[in-house]
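Just one chain is shown here, as C-alpha cells, and it is the form predicted alone.
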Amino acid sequence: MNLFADFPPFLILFIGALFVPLFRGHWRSAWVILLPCLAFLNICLLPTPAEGQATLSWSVKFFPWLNDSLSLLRVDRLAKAFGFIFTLNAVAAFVFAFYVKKSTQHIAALVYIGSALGAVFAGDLLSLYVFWEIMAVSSTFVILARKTEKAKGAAFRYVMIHLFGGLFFLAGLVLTIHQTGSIAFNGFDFSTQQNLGTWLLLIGILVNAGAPPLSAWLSDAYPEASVTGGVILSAYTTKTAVYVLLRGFDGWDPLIWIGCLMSIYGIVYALLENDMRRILAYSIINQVGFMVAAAGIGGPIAISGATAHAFCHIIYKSLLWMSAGAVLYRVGRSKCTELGGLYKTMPWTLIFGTIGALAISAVPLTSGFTSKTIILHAAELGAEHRSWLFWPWLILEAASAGVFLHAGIKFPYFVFFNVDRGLRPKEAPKSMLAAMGFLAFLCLFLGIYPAPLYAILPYHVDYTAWTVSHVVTQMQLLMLSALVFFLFLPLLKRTSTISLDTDWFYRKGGKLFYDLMDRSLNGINAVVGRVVNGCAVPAIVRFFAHGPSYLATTAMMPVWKMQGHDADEIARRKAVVYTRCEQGAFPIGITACLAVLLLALLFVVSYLSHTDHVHGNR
C-alpha cells in the first residue's frame, strides 16, 4: 500500500492495458474494471496538500538547458478531485461495457483514460503536451472500434481537428519555453502574461473543450462511437481541457464570454437535433460552457464551482449516454423520429435516464443543483465588484433553464414516450442496469448530501445550495421551461432532418481544397511533363547524340567557303564530315591533331589557373 502513496495513477491503466489480451471472456471484463478501482485507491492514498499547495514527484532533468524538470506526478486538491471522478466514471463505464468481448476497445479506452489521468497529474507543460497527444490518438481508436464507415469518417475528421489543436498547443509551448526558459505550469496571469505563446496555448485547449466554431468534432464523432465508446468519450477530453483552463487560465476574462457562447450554442443545436446521441453531444458543449465561464470568472469559489460541476457533469452525462446506449443496443436506432413507446419494455432504463435528465437540468435533490448553482453564485458575487458580470450571470441563468428543454424533457419524452412505434425490445442487460443504477444513486446522493463532494474541492466552499432563494429561483426557471416545452410541443416535434454545423465547412471545404489542389498542382505537373518530357528532354538527347556532328560541320563551313567551293561541293563535304562524326571514323592524322589540340588546351587552362592561384596567395 505504501507504494501507492507516491505512484502516478496513469501507469496502472497503461501497464494494465498490456495484459488485457491475456484474459478471456468475463475475466477480461473483470480485469478492466479492477484497473480503475486500483487507480481510484491509488489517488485516495496520495497525500492531500493544503489549499493552494502541491507536491511534485517522479521528476527527471530530461533537458539540461531547461530550468525545470519533467514531473509526472503533481498532487494537489484540484488534480485529486479530477482524478477521483475520472477513475470513478471509468469503473461505471467498464461495468456498463461488461458485455464487450473484443480487447481492442478496452485497450484503447484504458490508454485514453490513463492519458487523461496523466494530463491531470502532469507537473509541467511538456508532460501535459505528451499526454494531450496520447489522448487524441487513443480516443480516435475508441471511435474506430465501432468499425462502420461513418465511424471511420468521423474518426478521421476527429483526429485531424485534434492534431490541429495540438499544433496550436505545441506552438504556444515552444514560444512559452523560449520566452521564460521554463516548462513550469503554475498558471498564467491575465494582466501580465498575455503574449502569443499563452494565446496559442489557450486556442489549443479550447479546441479540446469544444468551443465554437471548432466544436463540431464533438457532435460529429461521439455519436458514431460504439454503445460503450460514447459513454467513455463523453467524460474525458472536454473535462481535461476544463482542468487545464482552471489551472492555467484562472481569471482570463475572454473565457467568460466564450463559456456563455458555448452554453447558448449547445442548447440551440440540441433543440434542433433529431438524433438522441447528437442531442447529448451538443449538451456537453452547453454544460462545459458553464465551466469555461467559471474559469474566466476566476477566484476560489468559481474554481471550486467548476470542479464540482465537472464532477457531477461526468456522472449524469455518462448516465444519459448509458441510457441512450442501452436503447441503441436493444433497438439499433438512435433517431427520435424512429423511437417512442419504449417505457413499456425498458422501464429501468427510463427511470435511470430520467434521473440523469433531472440532474443535468439542476432540479433540486439532484447533483446538478448542488454544483451548477455554485457557478451562478460566483457570477453573482463577481457582479458586485465588476458590474458587467451581470450579463454573463443572466446568460448562464437563461442557459440553465434551456437545459431543461433539450435534456430534461426532450430526451426522455421523444425517446421513451412520444408516438408508440410498436418497438418492444428487452430491458437493458443487467450489467448496463447496474452501471446506470450506480450513477443514478450518485446523482441523488450528491444532490441530497453534497458534503463529500464539497470536501474534495480545491478550495473550501462557504456555500449552501439549500436556501429558499436558490430553490425557488431554480424551480421557477424549470417550471417556465416545462411550460414552454408543452406549449410549443408541435414546433418541437422531431422531423427526419439533419442540422448543419461548422463541420460543413471543412467537410465541403476539404473536398473543394482537394479538388483545387488536384486540378491546379496536377495540372501544372501535366504541363511541365509535356514540356519537359515531350520537348526539352528529347531536344537535349538529340543535341548530345548529334550535336558534335552539327558543330563540326558548322565550324567547317567558313573554311570551305574561303577555299572557293561551290554549294554542291560544300554540301558533299558537309555530308562526309557529318557521317564520319556520327561513326567516329576520321583519318588517323586528323584524330592525332585533334588529340594534340585537346592536350594543348588542357595545358593552357591548367597553367592559367596555377598562375592565378600563386598571385592570389601573394
Given for the second form:
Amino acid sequence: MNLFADFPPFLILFIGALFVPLFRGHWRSAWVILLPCLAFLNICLLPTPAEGQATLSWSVKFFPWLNDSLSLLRVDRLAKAFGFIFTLNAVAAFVFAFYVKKSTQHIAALVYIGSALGAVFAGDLLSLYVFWEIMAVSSTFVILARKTEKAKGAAFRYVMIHLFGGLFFLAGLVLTIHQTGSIAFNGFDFSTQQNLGTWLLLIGILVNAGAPPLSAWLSDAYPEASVTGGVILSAYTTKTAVYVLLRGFDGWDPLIWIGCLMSIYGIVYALLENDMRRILAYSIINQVGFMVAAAGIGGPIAISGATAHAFCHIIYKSLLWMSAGAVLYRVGRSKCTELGGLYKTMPWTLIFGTIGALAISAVPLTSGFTSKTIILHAAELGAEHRSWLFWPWLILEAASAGVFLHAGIKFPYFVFFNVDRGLRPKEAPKSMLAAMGFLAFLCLFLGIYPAPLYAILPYHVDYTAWTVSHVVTQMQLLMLSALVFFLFLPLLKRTSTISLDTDWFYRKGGKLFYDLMDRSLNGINAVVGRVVNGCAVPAIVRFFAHGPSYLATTAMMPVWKMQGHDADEIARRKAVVYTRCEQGAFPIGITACLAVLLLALLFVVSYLSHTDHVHGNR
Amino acid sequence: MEANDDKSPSKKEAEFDWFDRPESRRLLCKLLYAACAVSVIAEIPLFFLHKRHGHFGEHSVDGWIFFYASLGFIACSLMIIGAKWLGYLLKKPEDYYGEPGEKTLPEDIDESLR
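If the one shown is the form predicted alone, what is the structure of the form predicted in complex with the partner chain?
Let us now look at the entire complex, which starts with that chain.
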C-alpha cells in the first residue's frame, strides 16, 4: 500500500498493456478491467494536498542546463479529480468492451488512457508534452482498430491534425522555456504572460479541445472508431485539453468567447447530422465549450465548476456513446434515417441512453444539473467585475436549451422512436448493459446527491443547485425547448446527407492541391517526355546513324558533277558511297587517306589554337 | 419481451408498441403541453413571493418573469431555423468525399448480422 501512495497511475496501465497478449478470452477482458480498477485505487491512495498545494515526486534532473527537474507525478486536487474520472470511466468502458476479443484495440486503449493519466499527473511542461504526443499516436490506433477503409482515412486525417497541433504545442513550449528558463507548468497569467510562446501553447491545446476551426477531426474520426473505441475516445483527448486549460489558462478572457462559439457550433452541427454517433461527437464539442468558457471566466468557482462538469460529462457522454454503440452493435447501422422504433426490443438500452440524454441536458435529478449550473453561477458571480459576462452567460444558457434539442431529445427520438423500420434486434449484451447501468446510476446519484463530487473539486464550492427557483427556471428552459423540438419536427426531418465542416478545407483542399500538382508537374513531365522521347531522341539517333553517310554523299556530289557524270551514274555512285558509309566498308586506302587527312587537320587546328592561346595570353 | 433474431416482426407475440399508437402519441403531446404550462405557471407565485432578482444588476433581463421560458423558446427556434438555412449550404450527399463504401460489416458488429 505504501508503494501505491507514491506511484504514478499511468505506469499501471502502461505495464499492464504489455501483458494483455498473454491472456486469452474472458481472462483478457477481466485483466483489462482490473488495470483501471488498480489505477483508481492507486489514485485514491495518493495523498490529497490542501487547496492550492501540490506534492511532486518521481522527479529526475534530466537536463543539466535546466533548473527544474522532470516530474512524472504531481498530485494536487485538480489532477486527482481528473484521475478519478479517467480511471472510473475506463473501468466502465472496459466492462462495456467485455466481448471484444482482439488484443490490439485493448493495448491501444490502455496506452491511450494511461497517457491521458500521465498528462494529468505530469508535473512539468516537457513531461506533459511527451504524454500529449503518446496520446495522439495511441488514439490513432484505437480508431484504426475498426479496420474499415473509412476508419483508415479518418485516422490518417486525425493523426495529421494532432501532429499539427502538437507542433504548435512544441513551438510554444520551446519559446516559453526560452523566455522563462523553466519548464514548470503552473498557471500562465493573462495580464503578464501573454506572448507568442503562451499563445502557441494555447493554440496547440485548443486543437485537442476541439475548438473551431480545428475541430473537425473529432466529428470526422470518433464516429469511424469501433463500437467500443468510440466510447473510449469520447472521454480523454478533449478532457485532457480541458484539464490543461484549467491549470494553465485560468482566466484567459478569449477562452470565454471560444467556449461560447464551441457550444453553439456543436448544437447547430448536431442538428444537421444524420449519423447518431456523429451527433454525439458534435455534442462533445458543445459540452467542452462550457468547460473552455469556464476556464476563461477563471477563479476558484469556475475552475471547480468546469472540473465537476468534466467529471459528469465524461460519465453521461460515455453512457450516450455506449447506448449508441449497443445499437450499432446489434443493428449494424448508425444513421437516423435507417433507425427507429428500437424501444420495442432494446428497452434497457433506451432507458440507460435516455438517462444519459437527460443528464447532458441538465434536467434536475441528473448530474448535468448539479455540475453545469456551477459554471453558469460562476459567470453570474464574475459579472460583478466584468459586466460584459452577461453575454457569454446568455449564450451558454441558450446553449443549455439547445443541448436538450440535439442530444436530449433528438438522439433518443430518432434512434428509439420516430418510425418503426421493422428492426427487431436483440437487447444489448449483458456486459454492455452492466456498464451502462453503472454509469446511469452515477448520473442519477450525482444529480441527487452531489456532495461526494463537490468534495473532490479543486476548490471548495459553496453552491446548491437545488433551489426552488432554480428548478423552476431550468424546467421552463427545457420544457419550452422540448416544445420547440416537436413544433419544428418537420424542419428536423433527417436526410441521408453529410454536413460540410472545416475538414472540407483539407479534404477537398488536399485533393485540389494533389490534383493541381498532379496536373502541373505531371503535365510538364508528359510534355517533356513527348518532346524528348518522341522527337529529340529519334532525331539524334537518325542524325548519328545516317548523318555521316549524307554528309559523305553530299560532299562527293560536286566532285562527281565536275567529273561530268550523268544523273544515272551519280545516283549509282551515291548509292554505293551511302551503303559503304552505313556499313563502314570503305577500301583500306580511302580509310587510311581519310585518317591521315583528319590527323593533319587536327594538327593544324591544335597548332592554331595553341598559338592563339599564347598570343592571347600576351 | 423475448427478442428474436429474425428482422421481421414476430406476429405471434403481442408486441409492446404503445409509443406507435396515435392515441398514446396524442397523450404524450398533451403531457408535454401540460409540463410547459406547469413550469411556466409555477414561476408566478415564485416571482411575486420571492422576488427573484436578475444576476446582472437590479433590472437585468434575466430577472424578468418568464425569462427562461422565452429564452428556451426563442433560442431553440433560432437554432433550428439557423441550422435549416445552413443546411442548404452545408448538406451534401453521402458520397461527397468519394470514400469507398464498406462491402462487409466491420468486425465490431454483432456476429449474427454478418
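Worth saying up front: this structure is predicted, and the values here are computed from it rather than measured. For the two forms, the rigid core is made up of the largest set of C-alpha atoms that agree within 1.5 Å on superposition. Residue numbers count along the first chain shown, from 1.
Comparing forms between the two forms, one finds the smaller rigid domain rotated against the larger by 27 degrees. Taking the core as the reference frame, the CA atom of Tyr550 shifts 21.6 angstrom between the two forms.
Here the rigid core is superposed, and Asn522 then shows its C-alpha moved by 5.4 angstrom between the two forms.
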